[in-house]
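Presented below, as structure tokens, is a lone chain in the form predicted alone.
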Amino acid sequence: MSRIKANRMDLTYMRYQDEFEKKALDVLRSGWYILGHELSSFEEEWASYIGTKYCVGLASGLDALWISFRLLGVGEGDEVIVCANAYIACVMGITMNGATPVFVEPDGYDNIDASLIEEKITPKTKAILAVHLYGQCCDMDTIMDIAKRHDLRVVEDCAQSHGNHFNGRRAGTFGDVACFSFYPSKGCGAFGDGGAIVTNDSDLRDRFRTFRNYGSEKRYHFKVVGANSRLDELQAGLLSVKLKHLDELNAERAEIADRYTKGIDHPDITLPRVRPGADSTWHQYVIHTPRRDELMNYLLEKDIDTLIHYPIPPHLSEAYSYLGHKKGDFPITERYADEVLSLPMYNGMTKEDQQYVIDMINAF
């Protein structure tokens, strides 16, 4: 048996190869590569799919985050509440605007523990960043209730949640703005960097459109100091192809996750759970085990690759040493960082390969 990789993106390309290559050639032959028809079409399609009025394509998921906080007026002296086990880009979206992240421990679903948010609110709190980690969903009912009572903005980070639901609504339809990454490994991944925001606020939509294009509403007329952050025509066109198949791809990942859940049986391993009322896109299938490093090395010897999402929490990262946090400040987050392991999860994974992974884990 050949090595089983933690992720493979080539299989999805090969499945829809003719569609991708036709679209790429159409865009290349069009002679128009920035802010054109492909982008506007994809923006309409993505907004419709998520269930919002508007979408604005950007250059990356990180750009979506930091520009969102910038345009929501979050800056120096402000605080933003965020889960302590989030990917560091989530925190960067806050700090790039001069604001301070206020960390909250995760719950049993690997997302922010909404019951702990309110105690972290201060007069400086301006927003809550709800990160739907691993393709799971945060408890958005509780988060939105807290935000409403305290007059806080809500930004959803849906980088890993392309199409999942909470209480019948898609992730990305709850907050003021939702941010998406189209990095190639994501559910609706591009063939390079890309990102977007969705919103129901037409004023915010217009401001994003202006900001992403150097702050220009029309050529050489600059309204604000903006950024160069545009989802290009080629990526937008290829994403439109991928979007047509996203529900099918998500359903396949759900089947893979279900086989893992039914097949893995080991006393030292805790399997992922899905929040009641929600579903998951299974961006990652993340197990917890106190024997993480031992299991990871064992699987490597068995020609099975795994990944750790994420080994160093943001509050212990060198980049954020200036915040003054120390080991022990967020014990649940730190324990998670020592015990999470992402099993191979990708579209096109064969049942035979997956059964081998299951058998090797159960034999550990």
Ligand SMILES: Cc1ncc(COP(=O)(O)O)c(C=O)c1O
The other form holds:
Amino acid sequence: MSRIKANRMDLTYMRYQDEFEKKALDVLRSGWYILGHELSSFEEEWASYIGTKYCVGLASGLDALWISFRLLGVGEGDEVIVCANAYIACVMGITMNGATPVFVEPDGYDNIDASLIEEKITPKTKAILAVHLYGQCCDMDTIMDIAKRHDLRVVEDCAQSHGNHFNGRRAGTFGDVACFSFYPSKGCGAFGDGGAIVTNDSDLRDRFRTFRNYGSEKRYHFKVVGANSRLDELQAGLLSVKLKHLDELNAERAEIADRYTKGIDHPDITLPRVRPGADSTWHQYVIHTPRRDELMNYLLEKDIDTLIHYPIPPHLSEAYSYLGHKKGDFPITERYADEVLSLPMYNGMTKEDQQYVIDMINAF
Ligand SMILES: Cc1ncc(COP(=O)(O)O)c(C=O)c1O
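Please show me the structure of the same protein in the form predicted in complex with the named molecule, now that we have looked at it in the form predicted alone.
So here's everything in the complex, that chain up top.
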């Protein structure tokens, strides 16, 4: 048996190789590579899939985040509430605008503990960033209720949540704006960098469109100081192909997750739980164990690769030392950073490989 990798992106490419290659050739031969009909078609398809009125394609998930806060008017002196175990890009999206992240500990589903949000609200709080980590939605009922009562904007980070639901609605349909990354390893992953926002607000949509193109609505007429953040035609075309298969890809991941959940049985391992009323895209299958490093090394010896999402919480990363946090400030988050382990999870993973992972873990 060959080594089992934590993730494989080549298998999905090979599964739909003819469709991807036909689309790539069509775009290459079209002679039009930026802001064309591939992008506008994909934007329509993505908005319709998620269940919002509009989508604006951007260059990355990080761009989607920082531009969202910028256009919602979040800046210097403002505070944004975010889970402390988020990916670093979530925090950068806030701080790139000069705003301050206010961290909240995660719940038993690895997402922000919504019951702890209200105590963090101050007169400076402008927004909540709901990061749907590992493929599962945050408790959006509670978050939207808090936001309404305190007049806060809500940004959803759906980078890892392409198509999952909470109480019958898809991730991305709750907030003022939702941000997506199409980084290759994501559910609807591109073949390079890419991102997008979705929203129901036509004014906001127009401002994103202007901002992503150097702040111009009309060629050489610059309305605001913007950015170059456009999802290119090649990626947009390839994403349209991927999107057609996203539901079947998500269903396959759910089967893998189900097999892990039914098969893994070890007294030192806690398996991921799904919030009542929600489903997961299983972007990652993340277990918790106090013996994480030992398990990781043991699996490595058994030819099984795993990953840690994420080993250093943002408040302890060097980049954010200026915020003045120290070890012990967020004990649940810090414990999670020491005990989470992402098992191999990718489309095209064979049943034999899944069973081998289960057997090796149970024998640990
Ligand atoms: C939760 C989350 N937010 C934001 C990002 C940033 O996306 P990108 O890599 O496209 O900038 C990522 C992934 O990389 C992510 O996982």
